[in-house]
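Read the single chain below, which is given as structure tokens and is the form predicted on its own.
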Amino acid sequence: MSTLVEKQQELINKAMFGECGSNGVYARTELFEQVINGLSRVITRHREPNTEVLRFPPVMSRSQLERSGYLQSFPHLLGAVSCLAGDEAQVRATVERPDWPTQLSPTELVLSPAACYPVYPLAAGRGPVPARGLLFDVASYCFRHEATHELGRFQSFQMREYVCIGAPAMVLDFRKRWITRGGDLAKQLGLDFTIANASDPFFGRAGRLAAMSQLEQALKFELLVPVRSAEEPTACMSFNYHLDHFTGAWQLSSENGTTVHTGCVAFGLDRLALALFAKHGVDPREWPTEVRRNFPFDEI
């Protein structure tokens, strides 16, 4: 069976989204954002009661980063941001040196790679999580610096995540309604899905071992659509537990100075779209009744 990127590349880049002059950066059409807002109201409607919503830069603090444990984990995917320093006869001379990216100075942001990463150290910043817990639903453009750029695998990217910080048992509890929840969505969205058992990318020797403990300890699941091809379906959903990664780094504890975890579900709005394109078709005058009329297509 011929890929998706085989079979429709040219109508992609017409209905979806055109090349922006590097690999994995994409210039996004109006129908791919009426999909992107239509999977964000479908997203909403599953937003469970007492959770803040927040929505996050494209970037963030690189000290508060560091401190969650992001650059020992995946140094590889990392984004910095950094600036043209000095006065102006000495950054008028640096723009003319055809090595100029050498001179740049690192500034104290960088590029968010995960939707969640800003909201611990905000959480901490207010004190003892309460014995209710909390809930936030947060998102915000991503940026991983991906090794390959095969369709769907973005290096700038929307995503959308709801986060648990409470006891053990109810953060667990929250990750086993979300995976049955990003089921019965992918079901309303009619895309053919299966669940697994995942890893993160974690960079090195040392993160295979990771990877190997995240996957014995089933820490990690992911909702696999068929994009490219069915016989490597690509992660649209994941449903994270972190245990207290992100609780021990920021400190956060409940009222009573009982353990905290942290865990989240996170949606790739982007490549969510992809899929539904992959299996109904780049015209959303063809997609079935019962998937269109979550999306704001009165216009087409």
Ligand code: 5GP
Second form
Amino acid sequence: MSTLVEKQQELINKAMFGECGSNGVYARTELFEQVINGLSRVITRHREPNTEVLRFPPVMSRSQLERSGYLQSFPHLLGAVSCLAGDEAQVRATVERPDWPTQLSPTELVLSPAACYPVYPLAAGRGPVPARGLLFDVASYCFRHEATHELGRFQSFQMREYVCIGAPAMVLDFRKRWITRGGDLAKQLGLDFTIANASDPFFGRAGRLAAMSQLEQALKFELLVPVRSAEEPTACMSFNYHLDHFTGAWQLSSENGTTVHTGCVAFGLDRLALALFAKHGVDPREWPTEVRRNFPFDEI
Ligand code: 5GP
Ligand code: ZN
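Right, the form predicted on its own is done; let's see the coordinates for the form predicted in complex with the named molecule.
Complete assembly follows, chain above in first position.
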């Protein structure tokens, strides 16, 4: 198998991605889109019963993100939506200035950094969590202001997630099931992988402590695939236990007053697509029969 670094030029030359004039932001070709659609269908095939499906836009409420604690943990990754304000004359004068971006006014929107953030306030708005718990299937385009833009680290990427809200044991069981199922899914796609304890890229010195505590409590696992290199494999899925982080922020409680926790499993669709191309080559018609059998590949 050649690594993606070796294949990077080939992939781009073969028009996997169209340049969009910004690092880590690409137009996707028909081929890439077909693979993303195939992956989405494979993930849907693994959906558990009684899961509510919601698709979110790439933007979300700024105040909801603030209340979720994102600014404390990951301010360096956040992107916010700003617009030009004022009357016609003011706007016209502003856009004539070379420094016009300094004149932008904030809006009520930020770019979603993960697909599951909007689901907790949405669930809280419906009242107490039933004893059987809640399952959601969510997806959105996500944005992260990443410091580096090697292939596989996009600023803008598609995330699919399953989310569980319920009693702690229920959420832990959900995560355990999904760690197994995530591995099964990677096997069906013919990908080499490891699953490892992981931490999020928390901001600053306090963030390093938060990351250590996350590791100690084994709150996050990642499914890693050797996409760019075997030494630095790429996180293509994550399995997260949030304890009461979101239920505390949104006062999500159970019908009978018992503790409610949350967890999610996240699939990085663009990274999984890259992993497939890196492992099996750029022409899906030549992928191993075994993989093709598990992979719905239709025209878009
Ligand atoms: P997490 O919230 O665990 O950081 O991200 C969930 C999943 O989204 C990751 O396992 C990964 O597959 C995907 N992801 C995270 N950051 C990036 C990124 O910069 N680019 C791409 N393409 N996917 C990412
Ligand atoms: Zn999530």
